[in-house]
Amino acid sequence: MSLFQELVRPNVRAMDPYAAIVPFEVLSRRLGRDPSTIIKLDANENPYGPSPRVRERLAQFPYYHIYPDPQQEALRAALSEYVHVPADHIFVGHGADEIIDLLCRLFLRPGDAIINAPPTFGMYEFDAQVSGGEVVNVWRDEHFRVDVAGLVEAVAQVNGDGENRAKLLFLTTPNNPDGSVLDPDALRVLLELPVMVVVDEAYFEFSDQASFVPWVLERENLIVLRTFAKWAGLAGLRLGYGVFPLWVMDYLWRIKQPYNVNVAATVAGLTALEDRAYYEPILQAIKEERERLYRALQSISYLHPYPSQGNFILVRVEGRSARELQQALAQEGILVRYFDKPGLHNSLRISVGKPEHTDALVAVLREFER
């Protein structure tokens, strides 16, 4: 190692980059075939992509020269009327990833921790080492419910020293990778610990749960993240926000950078927000094809798909190896997301596509059972 690498910090050099999901563009030149032919569904995208009014709005916009709003008025009022809580209290930023990682910078010092429940979305535990901070991963059960007595337990241990090193307890409803929701009870319980509870509620537009976004409102270690990604077809403008009790707002207002959100993605997001007309048949168009696509999963021998509510189904593959079929399927045109770590091993996340994405999938997935 040289002597300029050394001035990297340890707990930096020790990491391991995030397994990111490879672009069309490269997919297409690896697999030898035009981007149009390719199926995607390992990324959790919406099919439809954004309304054709987001479209018009993007190519018509005429202050692209100009810096954005650094407080982002516009858009926090359109948000305000959709999640029915005031302005005040709504921060957006650059993708929810963005929210996440000023979280951890916020709350952590090297040597705190954050609370994980995996198997879930692999954001929390990155953005907590690149702080510095410590992952203590108290694992779901067999069917991807948390652990509420063992979540209990691991914030005591962790402020067992009689300092509060435990800072920020993650929790995703619907869960990235199975789809499963948070039981209302075990957030109450939850949130009677000395820790900040962040509720990332990502793909709450496919799920029927009701939003714990009105909990923000009466509990002040409470925050609820949402996202443009899944349900507006905005994942490459990169959009998010959360709700936040108004004293971490302060907080958020100093330290994030000042023209984080670039204008074409507030472009896009006002206009999804007026177009959301537009949106709802196409969000129930994917809830049904995620049933019939899980119905259709069911029925081929060597599958078992678990229920879900997002815009996603996992699948454990039983009897033969998952990477070979996820690389059987790519050579089709087809991506899945393969996994094979604690609690998902030998297993696929196929996201919901359109109709005739489903018949290609399952007429290449029957293939295997002759």
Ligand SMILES: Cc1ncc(COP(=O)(O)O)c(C=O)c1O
Second form
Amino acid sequence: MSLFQELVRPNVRAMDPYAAIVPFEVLSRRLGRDPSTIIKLDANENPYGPSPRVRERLAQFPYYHIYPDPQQEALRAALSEYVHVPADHIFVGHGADEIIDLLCRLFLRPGDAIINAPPTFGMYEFDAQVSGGEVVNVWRDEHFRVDVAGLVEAVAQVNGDGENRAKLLFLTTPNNPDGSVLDPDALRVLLELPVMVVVDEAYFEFSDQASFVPWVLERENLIVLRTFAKWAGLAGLRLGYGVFPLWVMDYLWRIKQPYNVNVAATVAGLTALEDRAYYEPILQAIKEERERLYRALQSISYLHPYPSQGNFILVRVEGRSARELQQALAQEGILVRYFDKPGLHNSLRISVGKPEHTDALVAVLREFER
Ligand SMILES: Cc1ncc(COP(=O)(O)O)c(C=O)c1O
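Target state, the form predicted together with the named molecule; input state, the form predicted alone:
Everything in the complex follows now, all chains and molecules, and the chain you saw is the first one.
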């Protein structure tokens, strides 16, 4: 290693290189298909995309040459009306991902820890590592329920030397990749711990569970994250937000990049919130399609789907290779997510698409029953 390489922070040098996701256009070229013919069910995006009014406002917006409002006053006011908490509790980010990174930077010193409940969304672990944090994993059970006693024990162990090194506990509901929801009683217990509890509700709009947002107003250590990526079809524009205790807001304002949220995302987010009547039937259609997809997957002999409250379904593959299935689907232009790691062996995660996407997917999967 060169002298200069040694200048890089040791925790970053120790990290595995990022496994870059192949861009959509490159993948379509590789598969020899036009992007418009690809059925993309691998990243829990909204196949209907943004509303026509969002597209129109983006096309007509005259001020792309002006820097955005660092405080996102208009968007936070609209969000306040959407989530029913005062705007001074709301922080907006360049995707919920940015906020996860900011939280790690705010709370973690090298050697501090996050408590993670895998299998779950990978960014908590990633951002903790970038900040030099340790990741303490407390695995979910076979139904993907969080292990409350295990989480309590993990915090006690990490804090055993009296230093309170356990800083952040991440809980996702509905959980990615399986779509199960967090039991409010479990959260009540976990909120008694001396850690910041981050509840990630990225898929809230697809679930029937009540939001934990109102709880934030009554607690000092609860944060709830949300995004426009899924329900509003704005994954590519990067727009997320969170609801925070006021004391945390105070610190977030100190460390945020002034122009973290760009004007296009702001225009799109504001318009999507205005255009909720357009989105409602789409969200309903996705939820209904999820149930149809679930039943279809259940009827395939070698698949074991898990019930989901998200816009995706996790499927355990039995008696054949999930990897080969994923590749066979890709050859037909259907992309799904493959997992083979602790707690997620030989599995696929399939995002809910349009009805014709389900039909095409199921037709290929049925071929393998023969
Ligand atoms: C649980 C969870 N949280 C957050 C995100 C990222 O949200 P955003 O696109 O707003 O960064 C995702 C994206 O897949 C997710 O699954």
